[in-house]
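The chain below stands alone and is given as C-alpha cells, in the form predicted alone.
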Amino acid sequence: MERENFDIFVSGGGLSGLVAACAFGRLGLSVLCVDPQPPVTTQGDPKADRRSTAFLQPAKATLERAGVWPRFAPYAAPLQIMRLADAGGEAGEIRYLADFDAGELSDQPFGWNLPNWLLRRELLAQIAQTDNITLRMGVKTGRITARAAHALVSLSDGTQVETPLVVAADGRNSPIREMLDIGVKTWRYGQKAIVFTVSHPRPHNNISTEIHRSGGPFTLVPLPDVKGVPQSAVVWMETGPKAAALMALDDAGFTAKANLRACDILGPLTVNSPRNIWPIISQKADRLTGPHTALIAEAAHVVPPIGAQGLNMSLGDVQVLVDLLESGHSAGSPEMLAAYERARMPDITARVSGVDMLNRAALAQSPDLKALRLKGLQLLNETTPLRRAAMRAGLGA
C-alpha cells in the first residue's frame, strides 16, 4: 500500500472542510482533503446545494486570513438589518416588526450572504491554485490507526496517509466520530426546512427578515440583484407533515403558499429555483477530540438555521485550530487538542442551547404561547440593554 505524508488530513469536502484546507494551506502546511462525493458547482445542477450562508463579521475575518474572501466579495450581499416579524395573530398578518441595524454598533454589516453552490465553486478554484493543498473527491476515509507521533489513515483509493492531525469535517453522521466512539446528543423537532430562491419587485435594502408564525420562521435573506431584479434566498421551516405537503404542490400552488407566508413584505414573490428540503435537528458531540483528531463543523455540532449560527460556528472551530498552530502548538499533539477542546466547547454548548431555545419558541402553536413570543420580541426590541446584547450576538460576539 502506497504511503503519503501530509501535515494535516481533512476528511470532508463540504464548505467547512474546504475552508479549513485553505486556512491550513495558507500557513504553509501540506494538506490533503478528501470527500466521497464529487462536487457540484453550478446552480442548474439538480444536486446543487440551494441553501445560502450568511457569514458574520468574525467569519469574514477567518475567510480573509484563509485567502478566500477576495473570491467571495464580488458575489456577497451585505446584511445591514436583521428584521424579526411576528405574524402569529389569527389573521396571519404581521402585527409587530423589530429592526436591528448593525450601524448602531459597527461600521460594518452583520454579515454577508452568498449561495452555497457558488461558495463551493470558488473554494475549489482557490485550492486548484494552491500547490500545498491536495484535493481528492470521490475518495472515502477508511480506518484510522493512532500511533504515538501520528495517525495512519487508509483511503478507499488504496493509499495510506501518515499525518499528525486528522480534522474530521465529515458531517452530522461523522464516521470518524463513530470510529472514535464519541457520543452525541441529538434534539429532534419534527421540523424540516424548505430552501429555494425568489425574485421580488421591492428591493430588500440589505434587510434579512425572519417572519414568525408557527412551525418555525420563514426567512428571506438578501442576495445580489440579477439584471436589476432583487433576489432573496428563502429558508421556510415547517413541521414535517406540512413541509411534505408543501413539497408535493406544483409550482403554482407552492408559489401561492409562499406568498401567503411571506405576508407581502417584499411584494409578490416569484420562485426561480427548484426546492430542496432538509431535516432540522440540534446535535452536540460529547467531546471534540480523539488521538491526533479534532472534530469540526457538523461532526461536532448541528443547529437549526436560525440567526446564521451554523457555518459561522464551524468557522470558529477552524479559526481556533489555526490560532493554535500559529501560536506554536505541534499539530495533533495532546496539548493542542486539549486547548482546542477548552476553547470551543463552552461556546458550542451555549450556542446549541440558545438556538434550541429560540427554535422551540418559533414552533409555538397555541395562542397563549404565540402571545408570549410576541411579548418577548417586544421586550427584546424596546429594552436597550437587551436589544444591544442581541445585536452583539448577531455580530458574532
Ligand SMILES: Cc1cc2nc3c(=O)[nH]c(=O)nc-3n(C[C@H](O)[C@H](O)[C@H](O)COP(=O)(O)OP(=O)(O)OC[C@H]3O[C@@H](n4cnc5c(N)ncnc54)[C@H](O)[C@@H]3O)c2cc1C
Second form
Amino acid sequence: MERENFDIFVSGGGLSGLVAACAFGRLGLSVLCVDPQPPVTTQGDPKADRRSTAFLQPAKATLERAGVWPRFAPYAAPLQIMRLADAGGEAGEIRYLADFDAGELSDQPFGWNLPNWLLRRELLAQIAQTDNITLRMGVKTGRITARAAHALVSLSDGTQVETPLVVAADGRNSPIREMLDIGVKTWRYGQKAIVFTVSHPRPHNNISTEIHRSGGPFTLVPLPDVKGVPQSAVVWMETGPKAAALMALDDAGFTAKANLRACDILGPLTVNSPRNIWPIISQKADRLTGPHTALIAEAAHVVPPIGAQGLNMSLGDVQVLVDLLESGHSAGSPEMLAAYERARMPDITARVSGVDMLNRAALAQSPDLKALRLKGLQLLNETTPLRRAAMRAGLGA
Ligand SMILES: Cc1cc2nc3c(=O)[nH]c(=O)nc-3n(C[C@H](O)[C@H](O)[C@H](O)COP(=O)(O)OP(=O)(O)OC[C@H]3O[C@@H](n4cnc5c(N)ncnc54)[C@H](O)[C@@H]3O)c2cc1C
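Go ahead and give the structure of the form predicted in complex with this ligand, now that the form predicted alone is out.
Every component of the complex follows; first up is the chain already shown.
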C-alpha cells in the first residue's frame, strides 16, 4: 500500500478544515486535507451553501495570520452595529430596540460578513497557490491507528498517510470522534433555521438586526450592495413544524411571510435566492483530543446561529493549535494535545452554555418568559457596564 508522510492531516474540507489547512500551511508545514464532498463554489449552484459567516475581530486576526484575509476583504460587509429588537403581537410590531455600537469599544467593527460559497471559492484558490498544502476531494478518512510517534490514516483511495497530528474537522457527526469513542452532549430545541438572501430599498448601514419573537430570531446580516441595491443575508429560526410550513410555501407566499416577520425594518424585502434549511442543536464533545488527534470546529462543538459564534469558535480552535505549534510544541505530542484541551475547553463550555441559554430565552412561549426576555434586553442595553461586558463577551474577549 502506498504510504505518504505529512506534518498534519486535516480530515474534512468544510470551512473550518480549509481555514485550518491554510493556517498550518502558513507555518511551512506539509498538510493534507481530504473530504468526500467537493465544495460548491458558485452562487448559482442549487447545492450552494446560502449561509453567510460574520467573522468577529479575533477570527479576522486568525484569517490574517493564515494569509487568507486579503482574499476575503474585497467581499466583506462590515458589521458596525448589532441591533436587537423584541417583537410581539399578531402584526409583529417591534416593542423594544437596542443598538450595540462597536464604536463604544474600539475603532473596529464587530465583524465582517461574507457568503459561505464565496469563502469556499477563495480558500480553494489560496490552497491551489500553496505548494505545501495538498487537497484531495472525493476522498474519505477511514481507519486511524495510533503508534508511539505517529498515526497511520487509511484513506478511501487506498493510500495510507503517516502523520504526527490528525486534525478532525469532519463535522457534527465526526467519524473520527466516534472512532476515538469520545461522547457528546446534545441539546435539541425542535427548531430549524431557514437561510436565504434578500435585497431591500433601505440601506442596512452596516447594522446587523436580530428581531426576536417566540420561535427564534429573524436575523438580517449586511452583505455588500449589488449594483447599488442593498442586500442582506437572512437566518430565520422557527419551530420545526412552522419552518417546514414556510419551506412548503411558493416564492410569493414565502416573501409575504418574511416581510411580516421583518417588521418593515429595511423596507419591503425581495427574496433573491433559493432557501436552505438547517436543523438547530447545541452539542459539545466530552474531550477534544485522542492519541495524535485534535477535534476542532463542529466535530467538537455546535451552537445555534445566535451572535455569530459557531465558526468563530472554530477559528479559536485553529488559532490555539497554530500558537502551540509556533511556540515549539512538537505536533501531535501528548503535551501539545493536553495544552490544546486546557486552552479551549473552558471557552467552548462557556460559549455552548451561553448560546444555549440565549436560544432558550429566544424560544420563550409563555407571556411571563416573554416579559422576562424583554426586561433582560432592556437591562442589558440600559446598564453601560453590562452592555459593554456583553459586547466584549460576544466578540470573544
Ligand atoms: C443557519 C446558520 C448560520 C450560521 N451563521 C454563522 C455565523 O454568522 N458566524 C459563525 O461563526 N458561524 C455561523 N454558523 C456556524 C457555521 O456555519 C458552522 O460552524 C460551519 O459551517 C461548520 O463548519 P465545519 O467545517 O465545522 O463543518 P462542516 O461544514 O460540516 O464540514 C465537515 C466536513 O467534513 C467532511 N467529512 C465528513 N466525514 C468525513 C470523513 N470520513 N473523511 C473526511 N471528511 C469527512 C464533510 O463532508 C464536510 O465537508 C452558522 C450555522 C448555521 C446553521
